[in-house]
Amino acid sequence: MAGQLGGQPIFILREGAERSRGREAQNSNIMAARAVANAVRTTLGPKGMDKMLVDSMGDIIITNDGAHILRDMDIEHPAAKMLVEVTKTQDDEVGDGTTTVAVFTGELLKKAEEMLNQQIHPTIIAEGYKMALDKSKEILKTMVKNVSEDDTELLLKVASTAITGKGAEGGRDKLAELSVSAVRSVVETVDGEKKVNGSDIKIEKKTGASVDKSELIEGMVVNRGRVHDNMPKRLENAKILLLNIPVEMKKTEVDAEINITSPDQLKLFLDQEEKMLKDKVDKIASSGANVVFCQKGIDDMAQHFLAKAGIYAIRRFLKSDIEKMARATGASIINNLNDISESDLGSAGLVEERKVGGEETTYVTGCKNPKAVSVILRGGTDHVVENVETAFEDSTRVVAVVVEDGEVLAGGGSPEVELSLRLKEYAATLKGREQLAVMAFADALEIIPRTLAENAGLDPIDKLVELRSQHERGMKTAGLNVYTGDVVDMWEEGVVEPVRIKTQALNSAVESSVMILRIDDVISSTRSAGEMGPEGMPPGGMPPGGMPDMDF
């Protein structure tokens, strides 16, 4: 990038920097974002195909979850990365609809490119898209149905819709049931509003059994067994102590040296060490605790004393798990053995060790009012269990959103067709050039039912015409049954999803499209190949992994 001053060029950017301006920059960004959208388009809907992702280590992931695919793809283009962020936001906020938002964003940009070719300014397109978004939210409000936390049948339909197409259809009913039960177990009312904290639902994956063997535990399941074989395997009416300190000899704060000159002195030293460990165990036992979950280590000698006292102990307990255990059992997390009181202990009806999927697993059940629950997901192979976990997480998040918002919508492409028709009527009332952008937005919405039909092997044009016809007759919930190829009432089919999936997808798609459209200059700074940093190092310091001859 250079300017002219008195015939001399003035260089502003570093040599080797790249710059693209105007339509060239817009076309490049739009093309990159559309390429990302097309990459996940075939995964949309119950009949969507899967993607196999192989990483640099040769590990394989098979999935059709849009956010998962885009997260694991090694995407370089900055505009394409923006689309990845959109899907990540959708996944974080709602848990489903990630492919929908990517495909819709890609279509909005395609329509915008057509308008740019007609010399319509990006600002006009952005304004029209925002007007269409506001109108869409108004229209969606007329299509909403309210739902309560007690409406089990509708919540199961919501969960089933989220699971469909995730590669876990074999156990769909079981997973839907587990999702609804898990969410109901952890829902809390804060200031009159229902809140669901997804981290209160702990997932343990185990291979070696069918999906139908998955189960919900009203309490906690820990993927660890007892630290000592002489400890009891099963304890009823458990009193649980949670420790955030090691049950080991404490290292001195200063360097010290002990000179031992005779065997008697060594024995005294070891006896004293043993006594100190026994004192620690005695403090634990005197508190009334018979189960100990320790976040740090437990010395071998301390394990022996704990076993003799009939105490069930687990060490190296994860911080996230110890917090969930505190919520599930009502225990306090202890940082000092001298401060233990009976009120700090949690309680559970039963603590026992079982062998699940070839691994020792601890079950903590019978909690009086568990604020955290565990779900054990089963599957024949690791890939199956991964798909089951993705499906379960999506359905759980979607059910949680419905419980929090209390609003649902018919699915199967019906909201998009209805919005498209109503927006075209709205566009006809506009006088400026924004009318073209609103019309383009309405056309872009039809990419969802069109893609659903394509992925099911149906003729997209025939199905789109049929859908429009039904909606023109006033059937607002008419959608596409991808299994039969018929246009039917989605409410009766039980295809239901949260309103937040649609509103979040529309918001994110418009915001990212507008952001990409408003970029008219892309400047990429690169260092020249011959440039070196201080002391002969490449720019930016040492290369990753050190110099070739360095041995770490």
Contents of the next structure:
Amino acid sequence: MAGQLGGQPIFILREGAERSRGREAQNSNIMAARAVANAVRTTLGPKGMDKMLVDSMGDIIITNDGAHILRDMDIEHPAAKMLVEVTKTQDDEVGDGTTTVAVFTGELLKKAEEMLNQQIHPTIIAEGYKMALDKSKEILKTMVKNVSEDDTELLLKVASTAITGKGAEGGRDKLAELSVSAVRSVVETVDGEKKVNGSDIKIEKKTGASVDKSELIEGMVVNRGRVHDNMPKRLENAKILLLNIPVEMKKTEVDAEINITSPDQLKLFLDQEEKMLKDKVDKIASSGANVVFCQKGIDDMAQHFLAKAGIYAIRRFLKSDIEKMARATGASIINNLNDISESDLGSAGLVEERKVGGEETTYVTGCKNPKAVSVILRGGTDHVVENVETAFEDSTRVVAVVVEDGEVLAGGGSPEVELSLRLKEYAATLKGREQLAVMAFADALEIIPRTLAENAGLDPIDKLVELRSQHERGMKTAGLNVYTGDVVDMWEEGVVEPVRIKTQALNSAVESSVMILRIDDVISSTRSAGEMGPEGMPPGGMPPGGMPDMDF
Ligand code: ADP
Ligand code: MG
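And the form predicted together with adenosine-5'-diphosphate (ADP), for comparison with the form predicted on its own?
Expanding to the full complex; the earlier chain stays at the top.
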């Protein structure tokens, strides 16, 4: 043991801290990240397999969604966690391509490992990967097709491609149609740029009918009915009051004791309470409101008075819903009944209670703001509706991305094969060692078509050879029809995706693999003294990770 000073070993880390360095650290990080990539690899593409996730409560989820799987897996290794973060970012930015980014990062790391074994320095690898990334973005620009917001047919294809493989194929056409209409309804032009705010689309889930019965409502749909049966069921020209305070008696802050000694006193007390509630309702009614959506509670007595005043009221309204309702109807959210003016009220053509899937539901249509839309998603069971919701959300995001960016690419492995070929040509023009990293990047891209083929039960080598030869002949959009096994034009096949899926995936994959490669020292001090062995030493008596590395 070196690193001794006057015969005493010097420890710079607390006992129990783990440390690994150099190739050992790199290897362990690369292995962990690749393990994550491998875990989701079999789910890629329309023919990908599903994963069954069982949580600690024993609840089961069956899913094919890379981000979802990784989110629910209890991953502990820090490098593996980084990869999970990457898929989350992809999900946030584009809503699709999560499996792609994990699989591609895994492959970049595998190639990097081979280069490390050939004594190529991580800095060179990182440099080469970045060069390949920049070149890829340049090449992608030449491959995109522009799409207008009015191109329904193309947008439907984009939505269908995103839904494929999400366990909601049964309702694919319906969901695609809803996604496109919903996005169209809420798109806005801000400073000359198209913007879609997903939260303008309100989703309600209801079981008890098939996906085909899902519908888009121009307006707001609320998962609640009237609080009192005597309230009107249907109101035209609704004047809507939004309250975030209860219509109840004020609870005293201090514990107060009321001594009632006679029946008269009790009556007086109750009368007074009644009068105070009546006052509150009078204030509401005199504002001109005939609909009240209250975020808090409404007292029984107040419900009765509201019903008498012909007001439609809902209580325990979700905070997020009340905010959406405010935007949709132009109402302000009121927190003091004493200052309601008519301009605080929102308006809607019709407020109506209907029964959907056995539940009372309030429909607010003909809203002041026509951009407010709701989607009622239907499905036979809770599990089905959950999957339908995920599929709808993802496809809506993807359609939104396409409408915002106005650009699409053909999918089915075609962009990866094209990029790979072009990058190899580019690599040949490079002189330094970076050339090897650019070549490795080009090879790594082929993991996508290869995996699509494997998951469809096709021979990946045959398919890659066929794909490459079609692309060599100039068929830039040749990809894999995973159903027939033929190499065909993905554009004609209708497999269309936003360009942002690819640019974001390439960016994140390079960023995270470079980050992982550049780590040559992992120091973890997770163990607290309490978890140590009996003599305050970790089991085995020495910090794991090996003493030699601790020397300096
Ligand atoms: P991700 O989580 O990365 O979106 P998916 O399981 O959705 O993973 O698979 C996406 C891949 O499947 C993309 O490369 C896409 O082009 C391809 N793909 C989607 N639909 C088809 C199809 N009908 N035929 C061939 N490939 C398809
Ligand atoms: Mg997808």
